[in-house]
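Below sits a lone chain in C-alpha cells, taken as the form predicted alone.
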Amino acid sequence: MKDSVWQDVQLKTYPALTENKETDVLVIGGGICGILCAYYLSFHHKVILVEADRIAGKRTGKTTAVITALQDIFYKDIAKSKGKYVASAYLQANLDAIESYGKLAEEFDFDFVRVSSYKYFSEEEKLNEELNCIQTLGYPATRVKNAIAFSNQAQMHPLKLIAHLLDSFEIYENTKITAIQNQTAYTSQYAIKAKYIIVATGYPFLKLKGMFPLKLTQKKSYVAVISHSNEQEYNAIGSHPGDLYFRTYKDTMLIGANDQATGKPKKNYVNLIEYIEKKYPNHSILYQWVNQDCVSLDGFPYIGHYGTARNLYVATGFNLWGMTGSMIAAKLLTDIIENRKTSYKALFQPKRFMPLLPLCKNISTVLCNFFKIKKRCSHLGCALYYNKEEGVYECPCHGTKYSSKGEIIFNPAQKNIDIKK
C-alpha cells in the first residue's frame, strides 16, 4: 500500500551542496512552506533552498491539502481571549491565503478546486455561539443541518503545485544545515552566506533559540483513503478533538481521525478503520498514513523573527493546518523582507505573549520525561516511548519520531539514536 494519495507525482531530484555559496535569501526546509517562501521571494531576489532529505518528503507529502479558514480553533475563543479585532484579522489572513492559492491556480494546474468547508457539532448551543461570533466578525457563514458552512474555501494536490514552482530558484537536496551564525548557514562541510535566512523545517532545529521547546508540541493525525463516488467536492471537521474529518479528491475520500500528542499512543487507526468498515463496508482502503505537525500554545502559527537575530526568520506551529498556514507565512515573510506594510505581523510574531496554562503543561511534560529511565531523544534528552502499532519511537516532549532502527522520521532532533543502547 502506498503511503500517500499524492505519490502519483514524481518530483525532480536535485544534487547535494558541494561548495560554499552566497545568496540574497536562503530558505531551509523543502516542504510547502519553504517552497512558497522561496517562490515569492525569487521574484526580486536570488534564492537558494536547501532540504536535508527530499523535497516534500515529510509533512507535505502526507497532508490532506485542505485550504480553509474553518479550522479546529474556535473564533469565539479567539474573540474572548484576544478580542474581536484579532479574531477578525486571523479570519481574514486565512481567507487571503485561499485567494493567493487561487491566483496561483490561474497560472498553474494543481487540481485546485473551490469547495465548501463544514464544521459539525453535537451541541446546539456551541454551534449557535460559534456561528453568531463568525457572523459578527463580518463573514457570511451559514448553517447546514448540524454544521457551520464556509463557502468558497479550497483544496488541492500539493505535489502538483510544488512541481510547478521548483524551477524558480536554486535547490539542494540531502543538504543538512547544522548551525547558523552571523547570517551564514553551515553544513558539515560547506557554508551558505545570505542576507536573509528563513527556517521552515517544520519544527525549528536550533534547539533552544527562540524558546520553541517551551512554545511548541507536536500532534499526530491518522488518515485513510477509500475509493468513493462523490456527489460534491467538500471538506469537513468536527468540533471535538476526537471527531473524524473528511475531504474529497476526485473519486476518493480522505478520512482522518485521532489527532493526538506524540509519545501518547491512543487508538491510532482503530476507530478510523472501524468507522470505514461500518459506514463503507464495500470500499477498500487505498492508502493510509500518519502525519504530524507543530502545535503552538495559542493556536496561531509563529511567523517572524527567529530569536534576536536581525535577518533570521522562522515559520512554524501550523497546528495541523499547514497548507493555509504556509501561504500566510510565505506572503507575510515576503512582505517583511521586502519592507512592505502588513497588518498581520503582530498577529503571528513569535515573541507574543503566551498563555500560562499550556506553557506550564509543556514545562511539566519535559520535566516528567527528563527523569524517566528510558531510551533518550537526541534533541534535549527526553525519554522515548515505543509505539508498537507504528513500529516507531516517539518523544513526548518535542515530537521527534524515530524509526525502529533509530533513524529520524520527524525533527527537531538532528542526530539518529542507537537503538541497541
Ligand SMILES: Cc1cc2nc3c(=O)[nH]c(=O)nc-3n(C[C@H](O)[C@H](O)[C@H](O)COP(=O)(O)OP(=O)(O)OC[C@H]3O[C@@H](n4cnc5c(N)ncnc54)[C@H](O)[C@@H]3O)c2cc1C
The other form holds:
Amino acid sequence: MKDSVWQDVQLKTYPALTENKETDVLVIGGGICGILCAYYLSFHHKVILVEADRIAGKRTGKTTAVITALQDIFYKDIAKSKGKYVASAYLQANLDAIESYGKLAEEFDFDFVRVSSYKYFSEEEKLNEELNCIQTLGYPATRVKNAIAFSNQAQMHPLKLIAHLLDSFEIYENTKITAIQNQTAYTSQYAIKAKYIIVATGYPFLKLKGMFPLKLTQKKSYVAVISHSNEQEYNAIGSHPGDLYFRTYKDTMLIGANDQATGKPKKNYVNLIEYIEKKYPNHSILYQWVNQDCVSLDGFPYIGHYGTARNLYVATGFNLWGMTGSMIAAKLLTDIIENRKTSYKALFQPKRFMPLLPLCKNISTVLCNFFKIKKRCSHLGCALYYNKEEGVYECPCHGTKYSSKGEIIFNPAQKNIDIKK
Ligand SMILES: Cc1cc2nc3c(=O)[nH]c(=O)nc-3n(C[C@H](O)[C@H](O)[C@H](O)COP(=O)(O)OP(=O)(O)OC[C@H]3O[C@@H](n4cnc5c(N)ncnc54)[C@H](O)[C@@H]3O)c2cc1C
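Previous: the form predicted alone; requested now: the form predicted in complex with this ligand:
Entire complex below, previous chain first.
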C-alpha cells in the first residue's frame, strides 16, 4: 500500500550545497512553513532555502491539508485563559491565512476548494457554550445537527501548491544545518551568511536555544484514505481527543484518528482499519500513514525571535494545524523582517508567558525518563519508548522518532542511535 496520498506528486530535485554562500534571507527547513516564508520574502529579498533531506518529506508530506479556523482548540477556553480579545485575534489570524491561500489560488492550481468545516459534539452543553462564545467573538458560526459549522473554509493539495512556489528562490536539498553563529549557518562543510535566518525545521534543531525542550512536545496521528464518491466536499473533526476526523479529496475520503503523544502508551485508541472495514465494507483502503507535529503549551504556535539574537527567527508548535499556522508564520515573519507593523506579533511570540500546568508536566516527563534504564535519545538523553506496532523508537520527552535501525524519522535529535548497544 502507498504512503501519503499527496506524495504521488513528484517534486523537482535540488542539489546539495557545495560552496559557501551569502544571502539576504536563509530559510532552514523545506516543509510548508519554510517554503511559504521563502516565497513571500523572495518578493523583495534574495532567499536561500536549505533542506536536510527532501522538500516536503517530513510532516508536510503527510498532512491532511485542511485550511480552517475551526480547530481542536476551544475558543471558549482561549477566551477564559487569555481573554476575548486574544480569542478573537487568533480566530482572525486563521481566517486571514485562509484568505492568503485563496489569493495564491487565483494564481496557481493546487486543488484549492472552499468548503465548510464542522466540529461535532457528543455533549449538547459543550456545543452550545462553544457556539455562543464564537458568536460573541463576532464570527457567524452556525449549528448543523450535532456540529458547529464554519462556512468558506478550505482544503488543498499541499504538494501541488509547493511545486508552484519552488522556482521563486534558491534551494539546496540534502543540506543539513548543524550550527548557527553570528548570522552564519553551518553544515558539516560549508557556511551560509545571511542578514536574516528563519528556522522552520519542525522542532527547532538547536538543542536548548529558546528553551523549546521545556515548552514543545510532539503528537502523532493516523490517517487512512478510502475510495469514496463524495456528493459534497467538506471536512470534520470531533470535540474529544479520541474522535475521528474526515476530509474529502476528489473521489476519496481521508479518515484520521488517534491523536496521541509521541513516545507514550496509547490512549483512547481506535483501530482505524477495523473501523473503516466495518463502516465502509465495500471501500478499499488506498493509502495509510502516521505523521506527527509539534505541540505548544498553550495551543498557539511559536512564531518570532529565536532566543535573543536580533535577526534569527523561528516558527513551530503548530499543534497539527500548520496549514493556517505556517501561513500566519510566513506573513508575520515577512512583516517583521520588512519592518511593517503587525498586530499578531505579541500573540505568537515564543517568549510569551507559559501556562504552568503543562509546563510542569513536560518537566516531570523529562525527569522521569532521564533516570530509566533503556535505550537513550541522542537529543537530550531521555529513555526511548519502543512502539511495537510500528517497530520504531520514540522519545516521550520531545518526540524524536527513530526507525528500527536507529535512523531519525522525525527531529529534534540530530544523530542516529546505535540499536545494538
Ligand atoms: C496526521 C496529521 C494531519 C494533519 N493535518 C493537518 C490539516 O489538515 N491542517 C493543518 O492545518 N495542519 C495539519 N497537520 C499539521 C501540519 O501537517 C504541520 O503543522 C505542518 O506540516 C508542519 O510543517 P513544517 O514546515 O513546520 O514542518 P516539516 O514539514 O516537518 O518541515 C520541516 C523541514 O525541516 C527539515 N529540517 C529539519 N532539521 C533540519 C536541519 N537541521 N537543516 C535543514 N533542514 C532541516 C526537515 O527535514 C523538514 O523537511 C497535520 C498533522 C498531522 C500529524
